[in-house]
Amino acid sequence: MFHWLEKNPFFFAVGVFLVIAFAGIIEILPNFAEASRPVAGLRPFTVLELAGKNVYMKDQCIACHSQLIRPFKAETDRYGQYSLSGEYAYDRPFLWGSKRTGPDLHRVGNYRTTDWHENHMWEPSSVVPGSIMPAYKHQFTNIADLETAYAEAVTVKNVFKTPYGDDIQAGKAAWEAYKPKVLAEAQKIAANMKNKDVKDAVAAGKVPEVVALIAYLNSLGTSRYEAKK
């Protein structure tokens, strides 16, 4: 059979595809419908934590940073609880990375503030002694793109059926209408915030980077969803 299959290519290369293709089929589709059941009371990410999730993908915290707590008693004592599959139901990418240069991340907003992330991303030494993190001061001055954010938003409302609230809607006047509700979150965040540049931009009706990234960390851990007691 070998020696025929390798004197007509097209059969060979069928051969080849159902072969590699086999492991795919039975490994990956039974799970599709299952895991991305969301635990109870997980409410998606904010059009303004959206934008700081793309600013940690843009800056790329994944490469050194993990949002994944293994179930070990060493990484529920250093982090908290063990992640569960329902709460990553809305996370579109997954941002688990693979290298922990630094601490992992996922329940980081439960012990971590405003002020912490602001310090450690203008300078990460000034809280962590030691720490091999570049600073990111161009996160105080680069403004976040809060449109694509909304226009995610709508996305995965109207693809995906996230349950986001009836005010996202597609198009310019919707997003005009619904950006005051992003800039007052974003205020807020700022009133927690010493850098003085980044609270007059903030009130200048534009949002930093730094803004949208601190908003995004804080909603890691329990606070985007009623963790069970």
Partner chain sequence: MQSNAALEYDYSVAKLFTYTTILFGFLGMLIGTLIASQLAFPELNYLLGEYGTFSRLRPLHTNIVIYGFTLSGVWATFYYSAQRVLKVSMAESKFLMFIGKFHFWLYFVGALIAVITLLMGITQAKEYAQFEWPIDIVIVLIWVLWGVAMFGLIGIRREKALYISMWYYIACFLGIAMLYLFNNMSVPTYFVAGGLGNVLHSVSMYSGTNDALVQWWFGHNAVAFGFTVPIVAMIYYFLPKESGQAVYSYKLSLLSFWGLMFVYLWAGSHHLLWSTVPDWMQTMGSVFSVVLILPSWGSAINMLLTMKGEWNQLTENPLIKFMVLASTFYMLSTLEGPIQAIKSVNAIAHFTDWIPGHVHDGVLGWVVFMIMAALFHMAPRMFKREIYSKKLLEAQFWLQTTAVVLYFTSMWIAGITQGMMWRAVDEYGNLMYSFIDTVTVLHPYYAIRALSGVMYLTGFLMFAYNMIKTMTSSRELSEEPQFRSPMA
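Alternate state requested, the form predicted on its own (shown: the form predicted in complex with the partner chain):
Just the single chain follows, nothing else.
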């Protein structure tokens, strides 16, 4: 057999390729699958955070901000621990981004507050002198689409087995029963804000986009790890 292969270099090369490919698959695939699993304690986004994520996508925040900290000292010194693939297990879609006109936001929830985000979205240069980021004052009056976010939670729960509780079910009645939990979460965010119109809207049962967006930004980082609570 080996003597025959020595006389046929083409088949010898094919045989070597197949052996290396088979060994690579055995070695790489299990580690890849393991790394893709949720990191310990990671929870899915809440419905309010999902609504904020949708605002993030609608207003194209990804055009200027990434959510992927690379394992380089310059990045970990500035943004914190490098990103792990298991931290994105419940992100659909991923919002890694590739352009950094602004800073990376993957762990912004670890070092920014609700008050800071409110000031930043209203007038960026008030908290970051010289900032070229535009103001997003429309988010203080536009109302977040909570029903769509709830439907998204139902979908990923049923299709991807995302671990939401039994209280998230399909149907209008289920949403109406769940809605008070979303409003309660929004009220906690609004309580730390100064804008009176936002507070009044939340008190009336309407959630401005900025509240949902701040909930989402506050969740980025390690704040979605149950073990950290």
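Here the structure is a predicted model, which is why all the values come from computation and not from measurement. Numbering follows the first chain given and starts at 1. Think of the rigid core as the biggest set of C-alphas that the two forms share within 1.5 Å after superposition.
If the two forms are fitted on the core, does G205 show a Cα displacement reaching 2 angstroms between these two forms?
No.
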